[in-house]
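As structure tokens, one chain now follows by itself in the form predicted alone.
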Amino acid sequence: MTPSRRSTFLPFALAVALLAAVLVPLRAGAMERNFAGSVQLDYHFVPTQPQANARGIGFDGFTTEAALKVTADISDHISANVKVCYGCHGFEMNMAYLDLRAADELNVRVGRFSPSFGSFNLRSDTANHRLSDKPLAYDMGRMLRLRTWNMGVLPSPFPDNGVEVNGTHWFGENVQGDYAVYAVSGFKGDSNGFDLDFEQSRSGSLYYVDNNARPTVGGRAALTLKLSPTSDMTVGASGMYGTFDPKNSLSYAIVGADLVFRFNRTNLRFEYLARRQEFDTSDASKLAYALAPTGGNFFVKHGAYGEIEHPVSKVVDVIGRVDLLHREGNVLRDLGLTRTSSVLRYTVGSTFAIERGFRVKASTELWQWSDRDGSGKNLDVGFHLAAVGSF
């Protein structure tokens, strides 16, 4: 089998193996296993683009996202998780790790996983959030002008190889503390690169290994306060730092803060992320602006969102979100951005529960850009209609 065919065949074979592992009957006394999954079909329509075709600035039409996950409790202290997902990027090994639990306060995770960062990462699966697309800070391909912006601040999920130590501790009955620290391979890019190359970070053709043998380190801390029997508040802070080029000379640092309120079944969420990104300056002719005498070899990308989710009945939820991206610093020529560029998006949506485990999503988006496109427009409108099922 040729390498190209092998790289296409292996994800399918893995998915079949996952299903087979679930369907094989369990023997008495065997390990406990659980199988779960989700599938979403979304239709994206952007009428403000020429001929209502947005393919030049993003993905429109039908797209499918799917995930299959198997968990196994090997013993009282060891469990395993394996997850395969499918989306615009094709098949991806999203999880393959072991958890070794010494206590609630001490768990060691080794293998391939998404490091703990922010609040949205916990519900990044399409079955766990009510809108068709992710917040711009965590966008992984659904935003308009995605290639111009090179997606969001921290595309989610972001599976990586490494080790994480995490735990939970209760302070009395009303306060819960969570922490995580980790060392992972980190994001990748070229030695003369201007930004992170997320395709390199996710590509099996590069063997899913580090490109500079230097880990990215990071962590998260969160505190949850129980306000009443049906209400709580969670506040968290996250950060990571590493280098992304083969020469180990260009660094990136990402920080984030999140605040979540739950009042009965109503959820109110706020989150902010920022990434400071160094870039290569050996060829200044590629840049749109002259280099500053000092400190001109980096840019900063900010992302934030506020979101409210409220059930109006047993079958209908409504969602409102305002999110933004803002970028400051030098930029490549002809990219379509300026020294300070931003995008603000307003989204209103709803979900309809058809049956248990099956919902229909509908949403409308208004995009407002600081930089006009080739036709002089700085506004876009998008519509999403999706069906999602979990099992």
Second form
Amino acid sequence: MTPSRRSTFLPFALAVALLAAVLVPLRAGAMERNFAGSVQLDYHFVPTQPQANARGIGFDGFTTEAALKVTADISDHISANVKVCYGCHGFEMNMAYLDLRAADELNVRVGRFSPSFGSFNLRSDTANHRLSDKPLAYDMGRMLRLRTWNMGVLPSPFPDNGVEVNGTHWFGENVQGDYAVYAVSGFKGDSNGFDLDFEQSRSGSLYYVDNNARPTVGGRAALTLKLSPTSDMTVGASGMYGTFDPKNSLSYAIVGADLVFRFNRTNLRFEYLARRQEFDTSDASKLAYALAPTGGNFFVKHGAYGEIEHPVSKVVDVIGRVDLLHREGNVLRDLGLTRTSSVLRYTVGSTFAIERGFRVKASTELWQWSDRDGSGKNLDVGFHLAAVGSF
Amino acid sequence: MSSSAVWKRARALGVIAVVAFVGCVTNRSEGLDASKMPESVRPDYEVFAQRCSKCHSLARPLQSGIEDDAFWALYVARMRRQPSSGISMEDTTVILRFLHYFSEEQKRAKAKPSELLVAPAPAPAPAPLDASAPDAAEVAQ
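Rather than the form predicted alone that you just supplied, could I have the structure of the form predicted in complex with its partner chain?
And the full complex, kicking off with our chain again.
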């Protein structure tokens, strides 16, 4: 087996072994277990690119994302979750963790999981969000100019190895409070890195091990208020901090705030994220701008979106979203960004329920870039058409 | 930009769109038709539908295949503990009451064909279907 084949095969083999490890004892012990999964096929068409081919700046054409998850309630106090995903990266181990629960207010999660951050995290599965694309702040690989921008602020999901203590508490019947604090391996990058290396951070070929032995720490707190029997509001704040290079000399800090309203089946969401990212300045010739005498060793990336989802009938939902990404700070030479770059994306879309558990998603996106591309354009249009099934 | 390349891709989109449109005329919702439920169950269903569609579609629980009350209790408890779930203890009771009704209906639907097969052929069987589902009738009242 070649090294590249081995690196693709290993996460898959590990996933199958873990699934088997969860399932076999369950069969013997008659424990409660639940399977869930999803499959999405998306077609992305960008007519504004030359020859209508956007491969140079993103992924167009067909992409498939699939996930299979098994949850086992081993006892009243212990449950296990294992989730395997297949997408643009091949097979990935998205979840493999145990929840050890002393009370609703005190749960200890150990293993591999996406640490609690923001409101989108819980909906990151393709079957749970109604557009083909994630919000730009959480984009993982569907955005145009993804290499220039090195994706969003915090690509979601972001599974990592570590431990999280979380809990929920109801204050009466109308107020729910949640918290989470965690320590995880954290994102990875090179010693002479200029940004987080998301490929290195997620790669199964690196065996999901840490590169600097110093955990990234973070937390989240949220409050949900029931405004009426059919409406509620959630307000939350999140943050994480860590180093990403093997020498522990370059740090990143991400903060976020979210506000979500639900009126009957209509959802209104607002979210803001920002990442302060330090980078290596030992070779200033790589940078587009002269280094400031102090404070020139970082950039800040802001991401925000507002979104509305509204069911217009039993089978049709309409969605509207406005996304912003804004980057401030020095930049690598010839990358195509300036000291202050931004992109606005306007999306309208709809989903159609064909059968229970099977939907079609359709959406149109208008991209408005602050920086013109090689041909002088600063606008792009994209269309998505997807079929998604969940079980 | 080559117009033929654009049209090739547009055709691919068009084919998927036509398939999607044809599919849409089947007019199936992801939830259940509350008008076909007993009146006493409808308020419970509304709470279930409101709370359990916040993070995922209703297809998740409705197609989970779970028919056991104890299993549902663990499942709903796990969902209640999800951050910002909005599912209170009071909601849990209502949701579990609906899921009990739903499970019994599922069992009844599954039992129908086999019971019809074993029914004596010459004389009509004395309502074996009702006898098989006392719990469902109880919940429906």
